[in-house]
Partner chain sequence: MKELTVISGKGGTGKTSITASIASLAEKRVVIDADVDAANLFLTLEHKVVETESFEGGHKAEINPDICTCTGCGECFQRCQFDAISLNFTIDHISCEGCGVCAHFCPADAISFERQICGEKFISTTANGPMVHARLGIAEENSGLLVSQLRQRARQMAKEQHIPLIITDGPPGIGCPVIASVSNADALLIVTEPTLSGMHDMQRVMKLGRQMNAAIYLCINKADLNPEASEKIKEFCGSNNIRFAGEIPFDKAVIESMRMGQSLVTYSDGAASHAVKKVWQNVSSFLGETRDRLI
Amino acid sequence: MIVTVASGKGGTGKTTVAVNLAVIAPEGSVEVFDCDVEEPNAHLFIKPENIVTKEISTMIPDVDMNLCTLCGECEKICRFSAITMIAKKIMVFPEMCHSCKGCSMVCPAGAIKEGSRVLGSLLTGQSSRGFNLTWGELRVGEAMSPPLIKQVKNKIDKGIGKLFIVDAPPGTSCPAVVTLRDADFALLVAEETPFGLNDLALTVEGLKKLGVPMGIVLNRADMENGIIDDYAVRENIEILQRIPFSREAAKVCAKGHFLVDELPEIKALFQDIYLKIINNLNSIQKSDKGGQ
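Model, the form predicted alone [one chain]:
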């Protein structure tokens, strides 16, 4: 089952929650995937060993002007203006290309072949805590992160019967949507501020459209009942746990250490979050079987 840890904005503690959940889970029962390929940082906590790196490329059109008839069909099909005809010449803008291959499919002269450009790297390593970490690192200057995110997600093997914890990019744009799609449960990390509520609400609306069940973890929570609690009641979303603001926790994270190793009170909270997630997943599985 896939649990994707997400947030409407950056800096809420999403990665902190993801990696500490992985550590609190029974050894050998989880794998971690960091899909925040523009700024991956799960590896800074997990410190994987035996890292294997693979260069990832994506398709871009390569036009043979000796075969091109300048019919313009490739330009018509491209929604992103990645390929266009200017002064009787076909121009390709790789940074705009979404690698759909539509241009090569509609070309009647067979003038468009599959070229490629490097997106970044796919990395896999082993944690000393008994689980693997897979993450992507987008090439500096590259604007198109979803293809690399898909490559990271392709490494998820549901057949091995583990819990897959996926660290999503922040926000509600394409990278976050691509990561959250196909999740069995979304764990939303939020802060009790007006901005936190606004961004949480945007994420919740997106998850409703994707049909992904969700729960909320409040991080740096100072109040017994605040604006996030009221919103959660209105939306019928369970607040799984509240992680209090703590200078000690900030110091532990700044050192790249796990909260559950050094702060017993925080460890108890993460144990509770883990059990509630498992209960939610079990309920989802029972519901799915009942509907078949």
Given for the second form:
Amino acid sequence: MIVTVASGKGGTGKTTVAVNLAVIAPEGSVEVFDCDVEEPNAHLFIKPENIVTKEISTMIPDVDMNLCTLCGECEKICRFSAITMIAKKIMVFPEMCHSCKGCSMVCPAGAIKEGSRVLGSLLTGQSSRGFNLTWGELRVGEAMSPPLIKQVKNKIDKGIGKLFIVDAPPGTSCPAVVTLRDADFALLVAEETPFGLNDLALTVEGLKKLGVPMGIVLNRADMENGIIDDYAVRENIEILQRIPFSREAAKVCAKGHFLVDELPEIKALFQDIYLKIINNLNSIQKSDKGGQ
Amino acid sequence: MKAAVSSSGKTLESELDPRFGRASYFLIVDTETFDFEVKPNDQNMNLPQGAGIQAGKIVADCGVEVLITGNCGPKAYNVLDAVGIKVVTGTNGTVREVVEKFKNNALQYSQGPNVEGHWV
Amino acid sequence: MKELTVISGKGGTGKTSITASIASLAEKRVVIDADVDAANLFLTLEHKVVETESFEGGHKAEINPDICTCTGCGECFQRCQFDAISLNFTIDHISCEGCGVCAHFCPADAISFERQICGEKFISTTANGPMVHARLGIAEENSGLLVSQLRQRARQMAKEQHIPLIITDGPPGIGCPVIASVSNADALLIVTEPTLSGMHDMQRVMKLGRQMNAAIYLCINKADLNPEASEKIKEFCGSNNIRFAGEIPFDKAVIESMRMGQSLVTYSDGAASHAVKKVWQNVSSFLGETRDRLI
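Show the same protein again, this time as the form predicted together with its partner chain rather than the form predicted alone.
Every component of the complex follows; first up is the chain already shown.
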């Protein structure tokens, strides 16, 4: 089952929640996937060993001018201005290409071969706590993160029956949606500020469209003003846990340590979150089977 | 010699349009006689991407030797470079003024794009 | 005219709070909220929307069940590189990249391919200049294009109204909308926090800024939460030719001001407010010096 940790607003504590959940879970029962490929952070906490790195590329056209008849069909089909004919030359703009292969499909001369553009890296390593971390690192300067996110998600092997904890990127546009779709449960990390509420509501709207069940963890919940509580009641979303604000917790996270190792009271909260997630997943599985 | 100038209007008295890809018009000016032809660029104004590339094609098809504009990004520059059109960037004034400046050798050719790539 | 873009790499470091303050301190400016899929600036700057326009993004393919010329040949299914077409011939809009390959090859002409309305653009008035902002629909693409259009509109207004400065509140990350926010900016202000994640992400976004040839400023938010790390960040700035613009202490007034719907410097005269004013002094004096760019 896949639990995706998301938030809408950045900096609410997604990565903190994801990595601490992984540590608290029974050994050998989880794997972690960091899909925030623009700014991956989970590895800073998990400090994986035996890292295997694979370069990830995407297809771009490579034109063989010896075969090209300058018919201009490739230019006509390309929606992204990535291939164009100018003064009897075919020019390719790699960074504009979305790898749809339309140009090579329409080329009547078979002049378009597959070239490649580097998107970034896909990395896998092992935590000393007995679980694997898989993450992506987008090449700085590359604009398209969703294809790399898909590569990270492809590494999820649903057949092995583990709990897969996925750390999502912030926002509500394509990178976040590509990450969140086909999650079994979304764990929303929210903070009790007007910005936090605004962005949480956008994410909830998106999750409803995707049909993903969800629960909220309130982080730095010392404010007693209850704006998220009111919202959660209105939207009928369960608040699974409140993690109080503390300078100590902030310090532990800032150093890249696990909260559950150093603060027993927070460890208890995470154990509770873990159990509630498992309960939620069990009831989702049951209702799925009931429906079949 | 024929020069293309990105222009905000349709006459020699129009101000140079500092944008290349999304310029309102291109004026194709004969630098000797100041005869000119107007090429509208409106189909490019609403393109989501690649306006510089398309504008480069328009200019290339006019058989000019030089483009005078304000800003030219890397993709447009590559297009112009590939067909041997020289580029002058960073200038301003009316179309007539910049062509005069060019004739008096008061403008220098760019060695590369002067702005970063941008979607619009 | 000068353009300053505020970015952070990591989300939640305080970009928007600081941008709102800077936008209140600058005498006259256009301010842009470029975090189009989770826009927050409007929550903290008093404003009045005066103009609304819909945002047309890219194309999307659609197999229209009413036209029903679809013969179920499977050509589109086989050609789509994005797994956007299911075997019952419906198109998944989230996966569709808008390449049009399916529509091109459909032998029955059963696939329509139109530009989509993906959001809304707004122009608002605020105390010291216009605000340009937007709302991208949930799960929509083309955020980079939308950001570029907002900046284009802002430049136009700055020119018409003789406003010397554009301030952009950038999105988190380093991807498409961030690149669109920083390209051709005169200066970047990186807002980081003294945490391992903050430092890691700041270095990636700085690398992007370098590729874009902008002058780079950096300030540390909540600097006192981890003085050791703050020192390290300062050292990093020194050895990497980044202009250090100042440090801002943790201050509950930041969140209180957000609750009141005001910028920090308008709401409070406390420690963080003073620190942000100092950051702005440093950055604005630099912006005064850089050569004027053509727009």
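It should be emphasised that the depicted structure is a prediction, and the values quoted were computed from it without experimental measurement. Rigid core here is just the name for the largest C-alpha set that superposes within 1.5 Å across the two forms. Positions refer to the first chain, counted from 1.
The listed options are Leu70, Ile237, Ser116, Cys253, and the one placed at a hinge of the rigid-part motion between the two forms is Ser116. Note on conformational change between the two forms: the chain splits into two rigid parts whose relative rotation, smaller against larger from C-alpha fits, is 13 degrees. The two forms line up on their rigid core, and Met91 then has its Cα shifted by 5.0 Å between the two forms. The shift recorded for the CA atom of Pro61 between the two forms is 3.1 Å, with superposition on the rigid core.
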